[in-house]
Amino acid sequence: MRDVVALALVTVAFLVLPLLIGQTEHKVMAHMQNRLGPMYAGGFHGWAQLIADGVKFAQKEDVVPERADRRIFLLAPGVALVPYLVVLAVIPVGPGQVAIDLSLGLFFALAVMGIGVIGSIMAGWASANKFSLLGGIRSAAQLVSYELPMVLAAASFAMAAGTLSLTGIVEEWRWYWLFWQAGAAAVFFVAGLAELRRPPFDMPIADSEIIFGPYTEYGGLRFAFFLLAEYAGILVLCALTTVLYLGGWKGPLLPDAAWTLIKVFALAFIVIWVRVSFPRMREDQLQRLAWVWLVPISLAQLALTGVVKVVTDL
């Protein structure tokens, strides 16, 4: 009974935390650019934005390009999509308050997270459309770049703590990490946002070159999961990057799950800051900072785990 309702309120979280995230992103893009953003939709500030483009999603039809690949093409939403609601599973929020506890949760997480970057290559090669193949490939190349330095990243939190467990690692979090693991810290969340292809990272989609990359063949409810996927992309990041390296669930007075909620929102203010504030980046210019700084960096702070750990035990 206990496993149906911890599936059943991971679901729930899955379906109305990615919604919180789009409107906070809809909200903070019109304050950081000075204009208003929705505002009618459900009567105070638009709060029922998202809601409405759902419906309107739904009432669109489904249009399947007549030479695509009909199979690969109606199966990339769900690829891209599920992925998260899996991940989400694991992740803790408080003391024993996680829905799968798996010792090797970390690892479970980083796998399955980059099967969700598989539905934009499957989209990009099913659409039988110039553009979304370009689209589709870039997706591939970012997430064979970015891959590497983000679990070299969560590889030093994991020795850190001594366990690929996420509640493990919550559990052996100091206030130190703070410092010693913030290398680690700043590669996992760059390389996080390359994976989920958002700006300035956002290359495969790229609407002024080729119009809306693997996506642009689909309407209606298959590209509201996309765009469902893109936010809750940012809430599993996020999740990780608090469980890794703020301490999770830890912080005075408040419960447990608030202390959660309120340092995942608090990194996707970030995530959203970095969007306005940054223009998009030109394929090169991705691949060095992968190749030239991210994993470089990584295992720089890989080496200075190990090191700190056989000197100190910290």
Partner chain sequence: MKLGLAKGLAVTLRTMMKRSVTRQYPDVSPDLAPRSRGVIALFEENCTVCMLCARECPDWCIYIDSHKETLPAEGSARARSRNVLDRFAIDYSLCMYCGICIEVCPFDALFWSPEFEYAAYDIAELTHERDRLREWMWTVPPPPAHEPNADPPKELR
The other form holds:
Amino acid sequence: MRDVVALALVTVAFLVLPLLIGQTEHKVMAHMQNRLGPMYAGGFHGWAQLIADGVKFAQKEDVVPERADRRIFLLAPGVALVPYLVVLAVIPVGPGQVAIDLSLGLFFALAVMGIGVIGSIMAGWASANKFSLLGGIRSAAQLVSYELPMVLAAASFAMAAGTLSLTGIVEEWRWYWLFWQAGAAAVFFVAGLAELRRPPFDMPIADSEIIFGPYTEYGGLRFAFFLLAEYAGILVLCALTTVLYLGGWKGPLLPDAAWTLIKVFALAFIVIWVRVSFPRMREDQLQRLAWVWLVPISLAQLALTGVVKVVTDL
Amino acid sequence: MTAAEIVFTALGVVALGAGVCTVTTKQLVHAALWLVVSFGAVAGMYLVLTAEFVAWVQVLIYVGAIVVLLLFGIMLTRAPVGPSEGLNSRNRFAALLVAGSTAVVLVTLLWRGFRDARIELEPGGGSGDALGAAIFRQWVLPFEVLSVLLLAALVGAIVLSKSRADRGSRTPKEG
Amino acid sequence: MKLGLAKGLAVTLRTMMKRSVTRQYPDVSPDLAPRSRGVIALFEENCTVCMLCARECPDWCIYIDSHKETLPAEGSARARSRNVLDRFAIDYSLCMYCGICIEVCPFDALFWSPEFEYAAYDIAELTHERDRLREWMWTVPPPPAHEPNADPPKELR
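Alternate state requested, the form predicted together with its partner chain (shown: the form predicted on its own):
And the full complex, kicking off with our chain again.
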């Protein structure tokens, strides 16, 4: 019974929180650009904008290009979206408050998050459109280079905690991790952003040069799925960073789940802030950042974590 | 048959079927995607055998990285939508023979080696702790030798790409 | 370069803290400058049907009809004739808002009004007749003083 309730709650969170992040993005981005953003839908400051968008998407015709590889084209949005839902189930929001408590939760989350990218590669190839194909290739190149620093950074947290369980990592968390694991957190967050193809790492969907990358041919609900996958990805990345680096539910006064949510949304704000502030990186700059900066930093952080761990254990 | 055995067999059938599809499909990208299904089914089999860690590593490395790299390579070279001719090798019967005989050898080997031996699966036997202890206590020497092998491969790859870059190919300058 | 990243973040954050400049148009009417080129209003009492505006109009979008009236003069003087305006219409589907008609009018009968909400569903409805043009005259704001601290314009007196 408890499992059913927990999974239902995860599904609700999966459907609501990404929309909340999307609405925050609408409003924050607007105000950062001296605009107001949506003001009409729903009455009060356009709170129902994304619901209205969803209704609009649902009404649209489901178009499949004639030359496209039909089955893969139709399957791709699902492949992009479902992994994030699955990852959400293993993220703890409080002590013992997790839908599925895996002893290898960290590895599970990283492994499943990587699958989402296959969705966008499939979309890029199956659309039979050169811009989509370019976007798909860029997605693949980006995933291959950023997966490594991300896993290395995550390994640093696991080493520091001495466990791969997400709940266990939060329990082992101490305040000095904020300094000790800062490098790993930076690498993890940046690599995560790149893996989600969020600006400034949105070379695969660079709308000014390749239209909308892998999603060029999509419309209606399937396009909405890709959008939802992007925001669900932000949610998952922020939740993982919260759990690994910000001590998850730990915090004074407020209830546990509240602290988790506050931290997740603070990180989501940073994701949006970075998107508004920085221009898109060129493809070679992207690769350079991954291999010249992130990989060495994460390796140095691993060494630091190992040394500190051994010294303090003596 | 227990539930675990049924699931295991089903996953095995899926893995095998996906594997057959991988080699028989006429479309290059479909082959790579069937490979994803096959890898996923194998990961599921590891899970049934309580080897959690290996299962997630299988997903992370094979599905998340290797297949993406494969797809990248296929799309970069040629990726026609629809069947491409010339995928059928003329050596298919030789390949079938090699594959079949390898399978026969392996199955006989396992059959003769383990025949009636049953391994009791205990939960947690394949967890991170158990696997870490096994690799870094008992099997640390083979592990290190393997890492030297990988290092050699890495150095080889760098040497190969470097020697080509020196022959005057243009690479984008730092931006 | 690293400093530049922080600077970019600071700029966006500072902008977010400020009030945004968006004017919520249908709810809040925009305050337009006095000489905004919204629509051309006709002060028909000043019009002498000299036809200068209609002739100078590059688009030929001004339609003027008139007839001559003779007024008997007192005494033995010759009867005075006077032009009476029958129709004055501007086709705003042709008008390009150049303002030449206003510049050229010797009797100050045409004015710019900032009024701009006269969209129509049919192109024919964009031809507005003299009564409508006369009504827009009420929306013409007084001109601003030519110099700071000058006397207020005579329209205000």
